[in-house]
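A single chain, nothing else alongside it, follows as structure tokens in the form predicted on its own.
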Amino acid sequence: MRRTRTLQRSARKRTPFPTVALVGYTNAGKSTLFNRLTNAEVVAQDMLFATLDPTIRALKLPDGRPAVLSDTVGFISDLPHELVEAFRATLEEVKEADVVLHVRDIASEESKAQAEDVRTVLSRLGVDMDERRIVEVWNKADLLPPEERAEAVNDARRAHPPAVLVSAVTGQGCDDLLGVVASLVDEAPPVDVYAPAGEGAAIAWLYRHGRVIERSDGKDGSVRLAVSLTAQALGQFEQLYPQSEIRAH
């Protein structure tokens, strides 16, 4: 099997190392979740738009790999056309990242309407959260109730997609967010997945999920994807999409 490193893919970005981009609505705590993750020392404040430009830094995986985390602009609900413009430019990190972390205030009883606001905002700027690895950050579990935050973690557990609870200001939960990073960005020899007309809920997937390297796409709608994934990930999508043919690469 000819191994193609996942570098092919990503030979538009600046870095060879895995990319992790933050996303969420503004005051989710984007920023002291990067502090927290990077050691570094960026401007967090209770305000709209605190980062109007993506600050980036070196993240460290628990392997020892290195990793690039890039933070973006706090969004808000009915964000204004010139605005959203505005941002373009400054959304490219999530377009190219390997992974994208969805930062919520999970403490706030507007939290799932925020995020919808995130997705909407995102849509309006061409990102296909769809075809983005996506992990939600649950943030600010120290501000629930107890019995909350017992609840909290078991659908942190069922939710898709993977959800981790953590509070970026005790830290809780970030050595377990920091793995599940690591796990989505592990390379492995890539496999060839032809799926027949109609299956872009495969298509999908397996962005969400892999890595893809290479994609053909057939005049009879078929598609051809070369893509990297987990030997874990592998057996969900031969489970969840068995029409699709998987061969070496």
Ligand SMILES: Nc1nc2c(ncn2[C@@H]2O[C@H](COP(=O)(O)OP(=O)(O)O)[C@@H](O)[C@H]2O)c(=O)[nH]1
The other form holds:
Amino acid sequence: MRRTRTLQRSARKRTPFPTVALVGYTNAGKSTLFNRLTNAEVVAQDMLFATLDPTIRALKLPDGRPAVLSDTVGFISDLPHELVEAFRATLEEVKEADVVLHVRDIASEESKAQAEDVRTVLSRLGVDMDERRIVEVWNKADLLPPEERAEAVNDARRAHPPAVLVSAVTGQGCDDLLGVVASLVDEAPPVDVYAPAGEGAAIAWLYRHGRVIERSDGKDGSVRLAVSLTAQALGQFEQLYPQSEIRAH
Ligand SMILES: Nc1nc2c(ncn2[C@@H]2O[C@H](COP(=O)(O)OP(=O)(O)O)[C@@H](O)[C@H]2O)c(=O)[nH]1
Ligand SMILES: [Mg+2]
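Output the structure of the form predicted together with the ligand; the preceding block shows the form predicted on its own.
Full complex below, order starting with the chain above.
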């Protein structure tokens, strides 16, 4: 299923590049971050589409691989139902993105409430709130007083999943952010996973988090999958489902 979705997805986007979408409350700094992350590099010539839509641009990951970054409209509190419906179409790219960056204005007193609003809207839109794909970007670090900034760095590190503290204006933390994006879209070589009977949850997890290449079902209800996962997802799987056996493909 996941495989079909991936194919449809690439067909729709007509690009084999990983996609990253920015979401967040209005004024959180999405567009500023969008410019900061993409300005450093001239748009790659083979990504012609990027010049057609001002909200989509090429992004260069630290290892040189290209990705596609899209900016989106901001969320506001108490979004009326009709607007949520209108968002549904425009936010397709968020639903399909490999990584969603949730940009927060960490210097705002409303930061927490705004983040809750954004999460609510995302789940109403049916965006997979799976931790692997959503990274919180704590923006406007430059506006925090120095003593709060140190605390914010620690809080970000300890958050689940870890957040990244940045300033879209000064560029602080942006390299770290790109590193996190790269690690999330990095597919390790495929592995074979053997899940004993009754481990349906492990199999479902792999379909959701990875790209299944092959599947064979044993008569005893066990399942063997060849699957491509990011290094991070593989580590997570090992912790969550220690009963499953993992071997090189
Ligand atoms: N001090 C500071 N201001 C920022 C930062 N990022 C964005 N801003 C400002 O916040 C305002 C909203 O930014 P914008 O990118 O338009 O937010 P968007 O609505 O999320 O796209 C603008 O005035 C930006 O200059 C930041 O890291 N530090
Ligand atoms: Mg904007």
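Positions refer to the first chain, counted from 1. Just so it is clear, the model here is predicted, and its values are computed rather than measured. Here, rigid core means the biggest group of C-alpha atoms that superpose within 1.5 Å across both forms.
After superposing the rigid core, the C-alpha of Ala202 moves by 2 Å or more between the two forms. The Cα position of Arg211 differs by 2 Å or more between the two forms after fitting on the rigid core.
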